[in-house]
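We begin with a single chain expressed as structure tokens, specifically the form predicted alone.
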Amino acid sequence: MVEDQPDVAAVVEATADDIATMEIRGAAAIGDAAAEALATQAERSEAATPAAFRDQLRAAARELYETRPTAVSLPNALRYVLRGIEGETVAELRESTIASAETFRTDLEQAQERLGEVGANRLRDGDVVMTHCHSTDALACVEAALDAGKHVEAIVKETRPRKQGHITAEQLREWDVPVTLIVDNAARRYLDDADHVLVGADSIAADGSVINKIGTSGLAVNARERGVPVMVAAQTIKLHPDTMTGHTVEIEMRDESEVLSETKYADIAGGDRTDDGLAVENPAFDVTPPRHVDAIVTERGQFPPESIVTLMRELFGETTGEPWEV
């Protein structure tokens, strides 16, 4: 006999595709959507028992965990709010999920607000930041140096294949920022023209490695070469804890469909849409090791990059479950 599945709200279901389609785009969005959909299926669960609560909201959090393996902000959202129910009846869990989802809510655009004060202070008046990709976080520490009466000129990367760099390029022309928007292999180019690259973080690793949007480590190494540091603005929602038991991090590869519609693949294939000799490879993200990284910027203060680990020990421990496993 099979057992029925736990009920999942469908809003979970609607965010757990929007996060797989990228609608819900951005470590940050991500987190605050996967704690919201938590306590939206507390809020409308018609559990009998506790033991049925706690399964369903296992099974929402499973959902929403398995769209985006290097979306770390994602589990240690699902982790935060999950570690903090309490209760021995239905009520009081359902009390206990919706109050930690808003206290960590809370707590994720209050970091933002002082990561961004923390960076800010390493941008000086009439400093040309180079970006890549879109970064509510490393945005943050530009919108804190405006703030501050700081002028900030900046180079943004268009980043392909999506071109995240024009959602950038939009928020910074909104602040009046001057902006020049480059092709991604125009780079090393410009370097010479900025004080800093300034990006953002899908995760952190236990030995200070970033993993962000594919092309961070390229820019990172021509930035080294040029004497341009490299920061790297992160909440810390993004350090990956299972990085410190030797888990890897799993770089997501994209539909191909990003980089050639069906249109182009057949053309360039001759016609044959199955044609084998033909492959599109789309990784999301890379890796780039800490040396060529100079401050990973947090809400807790800026770190030398090898020393993030302790950061790590602080927040998550030594190891860490998931609290949506069985």
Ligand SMILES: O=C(COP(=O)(O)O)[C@H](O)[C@H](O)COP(=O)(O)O
The other form holds:
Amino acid sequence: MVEDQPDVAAVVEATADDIATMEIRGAAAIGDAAAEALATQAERSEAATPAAFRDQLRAAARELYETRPTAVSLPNALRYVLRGIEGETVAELRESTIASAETFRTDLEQAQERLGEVGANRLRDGDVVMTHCHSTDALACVEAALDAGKHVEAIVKETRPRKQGHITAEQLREWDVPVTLIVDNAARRYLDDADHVLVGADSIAADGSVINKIGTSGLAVNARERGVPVMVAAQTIKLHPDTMTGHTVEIEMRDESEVLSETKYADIAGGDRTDDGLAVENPAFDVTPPRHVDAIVTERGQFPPESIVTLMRELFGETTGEPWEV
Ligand SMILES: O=C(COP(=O)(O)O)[C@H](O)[C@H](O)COP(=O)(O)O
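Would you mind generating the form predicted together with the ligand now that we have the form predicted alone?
Shown next: the complete complex, the earlier chain at its head.
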């Protein structure tokens, strides 16, 4: 006999789909959306028993978890909300889930604000930052520096293949920050004009390695060679607890269609060549070793990458497990 699958609210499925298709993207936004989805699942649950309610929440968490593998903010968010579920009745469980998700989301927002203030201290009046991809944590540092009356300029890397750099450029321009947009290949040339490389993170490993958008590691190597400090803005929700026990972070591989446009060869070969049989690799993230990072800026202060494990132990203890096994 096939057992009934717990009911997962349509809105959870929609959120999972939005994360998988990158309608919702960026580690902080993904964590926030996952917590919100669990709250909605709780609100809409028609579970008749506490056990059925818990099963539904676990099923919803699993569905959200299976969308994208690299940003640890996702399992960290799910684990946080599920750990906050308490009570004897469905009504109590519902209420505590919603409260837990709300606390998580408020903390996330406040952490980003505090992190911004910490990061802004590293930026001097007149500094130029070079950015990669689009990170709300990194932008929070610029915003706080602007709020403190500093003039900041930006060199924004386009960030192939999905060009999230354009989102960064748009936000910075809204704040009246002078922006120079460059293609990724021009980064080394323009590093001489930058005072900082400023990026976010999807996950931070226990040894201080930074997992972020593909291209971050090459940028960091070039920055080190040019003497430009690399600053990683990452709320503590980006700390990957499993790496304390030796797990590695899975790097998401995305579809080749992001790399190959339909017109790729039409433009350069008169349209008579197709992409059939061409091998394409499209990793979405890479790993920057700690020796190429100067500081990890969190809401709890800034840390040399090698000492981040201390904070990780303090916040997460030594053990984790799957988010729905809490
Ligand atoms: O690599 C990306 C986004 O990748 P993608 O576009 O593939 O999701 C961002 O730098 C981090 O997620 C941090 O973002 P934030 O600081 O907003 O959490």
